[in-house]
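Just one chain is shown here, as structure tokens, and it is the form predicted on its own.
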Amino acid sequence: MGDVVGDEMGAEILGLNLRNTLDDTAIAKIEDTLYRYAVIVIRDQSLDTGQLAAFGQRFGPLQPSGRRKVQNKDADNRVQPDTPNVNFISNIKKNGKNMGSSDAGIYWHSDLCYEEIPSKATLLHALEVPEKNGIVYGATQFTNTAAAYEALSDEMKTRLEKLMALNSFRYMWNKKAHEFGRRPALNPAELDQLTPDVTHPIVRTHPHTNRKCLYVCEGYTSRIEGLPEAESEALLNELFAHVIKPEFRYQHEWRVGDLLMWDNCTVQHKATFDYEPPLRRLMQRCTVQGSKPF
């Protein structure tokens, strides 16, 4: 498979060319490494949308993003019918239109936590990274939700046991629209066309490692079921602040060709918006379906 160089969270896998077909043993080792380190990077990859999708599918079915009405396009704004579950994240415009989502990752979140069956892994591949005078911008931040849970007091762990929280793509959409203005706000009828809200346990058990992880995020979690509104808001804000403490975090500094994979049960992530045009960022992304949280 190649060599692995890693720390408690974050590892680099060396010596792979993902344009080549890997055998099942190599794929299993990559997945085991993902669960051990939560975030892994495979450097110097040159993949088109089909190759990214083919690699991602080795780990399970790919999922569409919640932004279902946005057609998937390549870097020249052309529809890609063969890879509908690969989408682009970019601040680049062509012919007056965004080449990809320009506000993805503004909030801390776990990918597709608003789905009944969220994603177990995300693959993000860097095609262009913003750089000026030798400085690279647009890092991605990660925080370890398992470590955050383990650091809670026994009293808080008991309080959170069996609590369920609402996760909502609709909530996130208009929250972004009103706070950042990079997308249009939607009316109730338009919101109804988006992914329905779902509830998940606040404390989720990882299906492979059995570690308990905090599964609420500022991007999509809107309330806790069964609690008065004020109590729900106060508890969520306390958990949002706790989960992103510096001692739980890792920051990935991008290079062109990086293929980053992360475990959406063990980590949340957030983009760094420290760049503006003419600095360009273009990433292609897919997510692998996981299992129902428990």
The other form holds:
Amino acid sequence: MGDVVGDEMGAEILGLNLRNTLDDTAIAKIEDTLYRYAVIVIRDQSLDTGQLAAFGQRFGPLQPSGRRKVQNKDADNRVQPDTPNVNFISNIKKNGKNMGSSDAGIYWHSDLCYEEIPSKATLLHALEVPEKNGIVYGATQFTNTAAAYEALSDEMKTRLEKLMALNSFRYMWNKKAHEFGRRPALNPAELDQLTPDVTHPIVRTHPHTNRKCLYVCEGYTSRIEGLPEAESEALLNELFAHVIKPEFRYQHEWRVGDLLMWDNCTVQHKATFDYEPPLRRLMQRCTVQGSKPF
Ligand code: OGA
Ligand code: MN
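Having seen the form predicted on its own, can you show the form predicted together with ligand OGA?
Time for the whole complex; same chain goes first.
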């Protein structure tokens, strides 16, 4: 593995060609670098779905997202039986159909936090980046949940210590349907078909760094267990506002060929919808299974 150029959060790893099979030492170094900087980029890569899956799998089993129907497709909307866990995020339509998820990352979130076993890492590879007159659009924003936790008052840390919160893919689905209008709202029977809600600790300990992280997000966290509804809502809104304060943030400006990886315990992320067709954005993605939050 080449040099690492990094800041407090966010680093670039130089000198790698991910089409080559890396040895275990290099993979372990990349994973250590990921935990140190939370968001890492390897530039100038050109990976197809199989190559992305092969690289992602070196960090652990790949995990299907809650929205299965947008998976398993390549850029021409063809099913990819060999890489079922690679999916596309894009605003491009082919034959009137979205090529992949067109509304991913509207709200701040941590990937697959609505699963019993969420993703430890996400890999997002830029194939097309919206650009006009030399200005690049469609950045991905990150916020550091460990720094946000550490900045809480002692009183708030104590208050949160034993609290658990509900994370819900179903809640997110209808929120997007109503507030963003890009998907149909589902009735209770239809919602029932989606991934069931899970509870996770609000203060999550990172399994590698041991840092405590705030594990509630605007996108998927619907309720704090054991609190009256109004109190739950007020506390969640306070935490959602706290976790995204500017001092905890980093923004990734994309270049074609970027392979970005992030640590879903240490950061939350959000897409920036500041471009429209004919500007095109096409990202290829997979997530790596982590461990049960504690
Ligand atoms: C994701 C995601 C945001 C973006 O891939 O999980 O939320 O900017 N992406 O595409
Ligand atoms: Mn995401």
